[in-house]
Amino acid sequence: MNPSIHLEPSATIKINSLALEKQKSGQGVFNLSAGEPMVDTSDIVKQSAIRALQKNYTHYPPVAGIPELRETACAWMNEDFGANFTVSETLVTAGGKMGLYMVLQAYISLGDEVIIPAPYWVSYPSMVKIFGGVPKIIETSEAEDWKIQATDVEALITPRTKFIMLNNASNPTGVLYTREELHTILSIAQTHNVMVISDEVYSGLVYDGNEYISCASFPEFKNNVVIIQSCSKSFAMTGWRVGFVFAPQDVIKILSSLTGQTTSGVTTISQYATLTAIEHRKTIVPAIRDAMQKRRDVFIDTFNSAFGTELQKPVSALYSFIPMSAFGISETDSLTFCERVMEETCVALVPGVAFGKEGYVRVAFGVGEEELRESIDMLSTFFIEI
């Protein structure tokens, strides 16, 4: 094994394995761990895939993506998020995750540092470590709305700092940064010649009329920013595996070469389906967003009523990051807690330690409203009894 790779076992996979074991034994499982909107892909998108099959669009695609999709993806970012990308600054990838992976693969050398705010998406530190990089974690707090502070960012920058990893809107906290906050972070990065990777895959799932601000909307920082996008969350297309990287042309050229030597491009049928999805985004995305906002409301309102808490409703993404104290307990070992909850109630939660924050659990509210209510009923009954 490559000695530079030191990956810890995934806590999320451990919980998921327990859930699968229970399902195999015939037990029903309330899966509040799945990070996806549990709604069907739009019929118009599925019909587009069928037409692609009928037209025999089943051969190798252009490595960087079919031209029509790259053009449409540019228009999406430029029109909806105030960006100014060209086709040559656009790459279609096998999901946003693969896009992020290739960026790190292309630019991280042994000992290079990547600044990552915690709580973080579980894969960020591991990906950095795969290529011999060093994750430098910025701790944030619920009291400060889980947002990084400018002084904390500057304090961690060294000559080895290659990237600042920004997840806006955030998994697992649902935090949403303002234009002023983003400008400050981007300005610091540019001053220190550090690139910002902005993971924006939840940009369509913003609630209560809040505005989403993309890091691509600052022309003065364009050459210092890499945008990761995806159709998985906002378009309910997780299984189609289509994402995008928007970045300076020289970055896209390198990533295109990597694509040519690895995946050879994204499934042609999925690309044509995604083309249709983006063309119809004005109807598809709001419908999914509204459904997720309703499920968020059901979850938070039901949880607060059951446990006598005052959890705030996250303004974006698909998750509530809940302190374990909200369950009326004093323990803080989140993995042991989630294992016990899974065993006793068949409710799957994700331990906060997987996101770099002990004493919390992540709950996904992407499942149906009835499943949300039933899972909270199971949890409240269990914790009342103990």
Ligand code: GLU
Given for the second form:
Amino acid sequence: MNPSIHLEPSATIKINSLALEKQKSGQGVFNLSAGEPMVDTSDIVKQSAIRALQKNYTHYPPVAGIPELRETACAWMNEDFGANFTVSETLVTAGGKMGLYMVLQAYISLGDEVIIPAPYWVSYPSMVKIFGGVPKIIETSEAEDWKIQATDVEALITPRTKFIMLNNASNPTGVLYTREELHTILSIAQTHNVMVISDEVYSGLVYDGNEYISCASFPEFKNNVVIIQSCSKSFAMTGWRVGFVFAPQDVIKILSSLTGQTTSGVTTISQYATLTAIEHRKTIVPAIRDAMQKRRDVFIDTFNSAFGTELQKPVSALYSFIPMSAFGISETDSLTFCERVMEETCVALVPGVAFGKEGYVRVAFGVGEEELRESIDMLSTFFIEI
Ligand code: GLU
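Please give the other form, namely the form predicted together with the named molecule, since only the form predicted on its own has been shown so far.
All chains and molecules follow, beginning with the one already shown.
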């Protein structure tokens, strides 16, 4: 292997694959590892994919995406999130993950720095390191709502800083930033000529009537912002692998060339299905959001009554980031803990250390209500017995 590639396996994908393997071999596993809304993709979307096949839309797509999808995706951002993108500022990617990967590949040179708040999504530091970049981590705490402070960001900026990585809403903490907080971070970035990558893939999964503020809704910072979007979470389309990058035209041009030299674009059938999904977003997204809010409530309420805790309900995304002390234990090694939990209770969780925070575990509550209740039953039986 190329020794300059610093490659680590994705912790979420690794644990999810292990859980799926166990399930396949007939072992009962409660899979609360990978974050996905476990509901079927809408029928109208599936029908659209079938129609695409029947019409033989099975040839190479334009590398930046089929024009209808680019137009509709850009209208989605403009109408729903107060953005002001054009089609030439819109790129279709193989999931939000590939979009982010390509941005980093195109712009990170050896030694460039990327500021990343922790807890972070597992792939951020790994992707930066793959391209020889240096993740500069800002620690946050539960007591401070897991939010970064503007002064911490400013203190970390150096002449080598290329990007500030924001994940709003956050995986794994479910934290949402306010308009004022985003404005402060974006203006610091602009002053120092640093670009902000805003990963907004959970923007459709915001609960209790909270408002979602996109970094694309600040016209004064538009040239300094790259938005990562996806249909995976908000539309329950994880396996279709469709996401987007919205960015200044010169960035999109470079990423399009990169796409042309690598994947040649996103599966045509998935793109037509996604076009239908976004056209019907006003019905599809709220239904998934409401189902996920209900699952969140079931998980948190059941957990709190089983363990006598007072875990708060996350206001967005698909995760509860739980201190290990909630299980009534004093240990803090989250990897050993998750291995033991998997072994003893068959409940798959992701260790906090994978998100840059020891002493915590992440639960994905996107699975069915029954599975959530049974998992907590298994966990409480085990922890109350030890
Ligand atoms: N983003 C999801 C998660 O954090 C899916 C797995 C992945 O792509 O890492 O669980």
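Residue numbers count along the first chain shown, from 1. Think of the rigid core as the biggest set of C-alphas that the two forms share within 1.5 Å after superposition. Everything numeric here is computed off the predicted structure, so don't read it as measured data.
- After superposition on the rigid core, the Cα atom of Lys22 is displaced by 2 Å or more between these two forms.
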